[in-house]
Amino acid sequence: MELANLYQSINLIIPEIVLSIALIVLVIADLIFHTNKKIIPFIAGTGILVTAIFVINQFNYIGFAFSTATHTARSFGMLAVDSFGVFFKLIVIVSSFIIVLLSLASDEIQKTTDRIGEYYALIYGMILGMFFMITATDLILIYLSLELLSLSSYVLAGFTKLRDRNSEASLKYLLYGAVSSGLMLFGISLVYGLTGSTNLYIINTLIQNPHINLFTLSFATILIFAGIGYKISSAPFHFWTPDVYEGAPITITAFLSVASKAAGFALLIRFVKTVFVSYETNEGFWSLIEVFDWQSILVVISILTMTLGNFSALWQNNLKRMLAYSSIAHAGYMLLGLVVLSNQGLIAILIYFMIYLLMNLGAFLVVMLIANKINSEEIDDYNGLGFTSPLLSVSLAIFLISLTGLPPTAGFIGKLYLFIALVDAKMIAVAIIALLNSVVSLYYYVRVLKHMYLVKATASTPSIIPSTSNAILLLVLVVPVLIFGVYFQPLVEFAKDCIVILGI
């Protein structure tokens, strides 16, 4: 019987098996072709796009993997694989071959080309560990999970060592991820001295016990989500994203914005509904167990976080600092769907990922493929770009005023379907505050605009026209935000297809 469940859990776990095993041919053949490097970047996209394949084929499967604790007559594994977790892991799939492509098109990890090996190498680690993180359901995986995903990232964030800020982006990476991991751990240990267990689905009955100790209890919530926070950038633990996010090669901070955040993402949504989620009401609202005001933490976050992103964001002069604010403002709309605890919250940010990956990405392919050709991420440097580089320059400002949340784009969409939630909520105040959030933002995203167009071209501005395979990845983006901005159904008809998360 042992023998079947161990079968049926390797089963489960076969994409990050096929990951594993790219991984180690990765190795392998940096080993072997130390000489010519040309053909890693082949098999690590590769290995993501088979890892693809395996993923899809577990989509509106439900089933436990690695099942050692048992409760009430049921059992609980340390992994759940459920919709959920399918449509997460595929944004981290689909960001991770977008990474691959940029590597190829950036002057910065081309010039490491003898160390090309290592860096895939640690990418995949990083693909590893968000993969664990999303379906993690114990306490202890979930840590090992992030650690995983964060030493990798570490060394990724200082990767280029071309200038001196690569370095201190490494170190700050490091030591903020460091004291943040350090609370998550303390916090774990704490739910474990109250409920004897680290297996979410059981510490959500065991802490219904009307002699458990609510504050620390609290205390020990308050401390574990200090690590997911830092992971998803919110307020007040994101201190490091501007400094990292500014230092980084433009592909590692690309990444970090998107995938990073969205295995952030999925783990405090998965903690959130198994541990605190007694039960869901016919109109889809998740009824709390009443150990932790969550709703009123999520609120005061959600604010705090986009409020300090967009302000920030408005005195930035290189426009990477100034996305990675933008990173932190967007990571606060987010929140806003969880805020509600309902599935049309939920609903509301799978739509809004969908969207932010495009829109994200597509921003920093631009920036990319402009500080190749000028060196310089400066906003001032952008000044006439918009008449000597169209196709750069339209694809971006297309991408900043999708970021705005402004229609006819994607980005609208994705905001519309939060502020649907709220207002069904009824959190009306809410709403207006994010509302006028997204009217700050258009400020520092119209800025760029407006240097791009409304500052004439002189002799010295450069006309950066991109080669045929960058033109065909900038299009495969940004034709997307604009057809969803339109066409919107077949992204809301998926978003509903993935909220199902494995219940007790």
Contents of the next structure:
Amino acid sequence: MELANLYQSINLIIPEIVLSIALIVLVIADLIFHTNKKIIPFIAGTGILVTAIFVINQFNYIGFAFSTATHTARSFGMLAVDSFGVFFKLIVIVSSFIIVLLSLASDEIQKTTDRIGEYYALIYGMILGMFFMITATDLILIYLSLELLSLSSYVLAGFTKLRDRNSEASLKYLLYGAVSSGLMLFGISLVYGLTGSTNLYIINTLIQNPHINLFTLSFATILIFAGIGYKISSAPFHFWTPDVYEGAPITITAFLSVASKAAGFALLIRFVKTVFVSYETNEGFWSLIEVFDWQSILVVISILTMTLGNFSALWQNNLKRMLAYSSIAHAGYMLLGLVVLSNQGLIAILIYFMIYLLMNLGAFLVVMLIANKINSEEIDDYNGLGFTSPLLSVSLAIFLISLTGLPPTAGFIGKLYLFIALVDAKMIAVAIIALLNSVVSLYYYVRVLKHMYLVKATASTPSIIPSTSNAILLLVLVVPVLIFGVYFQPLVEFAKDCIVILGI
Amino acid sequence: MIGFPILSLITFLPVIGMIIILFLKKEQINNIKYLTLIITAFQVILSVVLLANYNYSAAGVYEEGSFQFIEKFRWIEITGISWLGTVKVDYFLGVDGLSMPMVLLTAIISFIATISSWNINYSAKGYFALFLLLDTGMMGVFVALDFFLFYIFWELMLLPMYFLIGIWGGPRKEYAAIKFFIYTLFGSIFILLVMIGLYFSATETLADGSKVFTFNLLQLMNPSNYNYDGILSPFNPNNLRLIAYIALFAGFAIKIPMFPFHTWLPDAHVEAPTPISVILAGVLLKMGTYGILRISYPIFPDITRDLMWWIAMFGMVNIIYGALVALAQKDFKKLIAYSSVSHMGYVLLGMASLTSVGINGAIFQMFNHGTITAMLFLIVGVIYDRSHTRGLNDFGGLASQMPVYTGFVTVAFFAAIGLPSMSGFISEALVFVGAFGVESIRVLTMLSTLGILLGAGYMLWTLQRIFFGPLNEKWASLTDLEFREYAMFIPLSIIIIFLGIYPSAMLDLMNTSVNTLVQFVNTGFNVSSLSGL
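How about the form predicted in complex with its partner chain, since we already have the form predicted alone?
Now the complete complex, all chains and molecules, led by this one.
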């Protein structure tokens, strides 16, 4: 590898470098200030903000990093820095910053102040893993980044050790994770055996060869999907989600449900687009290499995911667990954007993620603030809260209505664009199933409202008034959900600029 | 014309009121109530201003030029996606003869419902804030001329309605509220799908000559705007227009509510507090039939012609079934709820005739049903407030105890039966005259007349059971109407009797538009004549 190439490649991974430096600073600071750890969250937050600046700056640096330049005239690297990747990095970095703020407000996390340095260091580990996952175009790097993300999250899921459920969550997460990452590694080795390469672009060229062994390729791909499907908690790899989400500290649950899912989606979309798509039509549809009918498989997975998620959520009494199932359902909706295999669908996913970030983190924030006070996430304990804690209840109501996808909230716009993409691709039946699913989801979201508002407050109903800083954070999440519901132009404008996936 | 955006004002005034209420303290119950009263009264004044400036000869329906009080500007515009073109959504309001009666109705009923809400004191702040939000949603549906905007307003009503039934309702309020919510959401997903389908099937030519996909209802009514391969395009031999029509119709039918989608209505009515029942019966049910007239008919005239027999059939079933079930009721409110189902059947029947007389009758019936049923629910509310029971057999002889009340009840009941000199008579007569003139649905029309007989049956029987016969001693202490109740009953009675004697006041308002609509539906989207385009 030439020096110039290396230099240019390093330019392309500045955000990751900054993140690593911040991580080191964080660890050292943790050692220096071991008596007064109040400064640690601020270092963590600052590091994330600085990284964010470099991530935004990356919109100007598009290209492949660490290309080997040996195979073909055009060289493909191990990393592809493109607007699509930058978009997802932004999603990750914004949600990370909100998670840091959430952690500051969380009683659960504040009880473990002596280990707070490790907590943030592990979050940084997750961010780093996600960043590489989002940009990786090499199977080895994909696997490594996935493991980096997973290992950090296994520890974080059981971090507080306050309840038995913490350890249970951590262990379950580890076991499921180990199995799926093993499957994925097996799939990767099969693909390597088949094509002799780990680079997605080269694999793409090679599998267009009609003599390829279809069975092995399909089998290997399904195994790789298992690994990615586990990260985005799509059926049938979703079983860990409810237990882990319920058991993990709520900040980590929120982080997993947004950032980790975003990284998984970025990986899945990039994988499908770079490996299986031969060209893009003028109408923005992706033409698949005809080795296997991936589209039908994705349709089935998507419908299964949302249906299982929604129907299981109907029976939940714990709000955290219910939100876990709801996040499974949302993964199903978002898969719809991939199912249509078009730029229109990709835009829909990006729009959905921006909105999902706001409404899901918002919902978790409210649940956390309420749990801080009443020490419970059971829906029955929310009885009458609507009358004693108006700010929190109204915000939660708005987030839940947005998650259902009713106008005039932003959630409607997210769903609308997904359905537009489906109708555009003439997949009406799928659209109908998805819409029926959102009717089902209405029932369990509204159930929370029922407990908050339809049950009268009693003398024992606590009155929860969030601190000023938390109230501001809440408003920062609520107001856009309402504004984007009636004026969504900026979202779409931004999304349409972020659909460039570097390809052949 | 008027120099200010009057339709936006009449639509969003309640939201402004809601925001003010949110800043008031919850102890200031009287201020909140008076504010709501002032806002709804102002809405009535604005609607009268609209009426005074209304041009009776402008048709509307599908011509943008002849809509009145138009407000139109670009709301969302996304350019620069080569494979998709420009995406645009307009903020587009306007009224014509189809919507003008509904705007008047909404303003009047909201005002009356506010008066009727006066004795609500349990978290009054939330109640009136939600009430005003509901008001905006209703008004918006009737003035929106862009499908997207229409849909937003349509859905905007769901949440306030859920809470209004769910928090301030009766014993089974939770069940009724969620049933209403899920039913209507189920209906609106079909509307949403058809909306997206239409969006991809038709384009609008902008001023600069470029073609963009459109949600504009009026552009969707122009067959020459459709692509050749759109899934809902009449030119596409494999189009899904029939399925889309049925889906859209089902979405609206749930709101009407049309048999067999009516089961949410009795539950919602019985559990809802009186003012919300008034709004529900007075305005919300009209949205279904209004949606069919505003969207289904002119966008799918070809399918409408094919399916008119079925619409009439469902109208007939609604009339007979609603009346029969009403006969069997022992609960006063449930009886009125089912009579509502029956009376909305007349609207369907009149619409299905596709004649000018029939559709005039249908819209007039929508207005009359709004006022009459609102009054009926207020009547139930009055007696329930005093006696805390609604059982039809629990009363007897109230006429001597509450003579003035009985007088108003008689007016409302006879109007509901369709006695001449009451508004209900005119609209039902027009519906029957219109429908009878159409050969294919004549038998259905004749069967439907049974509904009048049954209607007279359950109404008169109710009158007899509650008001005549010996006075049940238990109720010897009931008092007659008070001032607030006069304020609700007198205006409604005046409207009912005035329109019974001088129906032209309302019919002239809609006649031009209805004629245009009838002509358009009977000739529009004729595929054989379109193929030359």
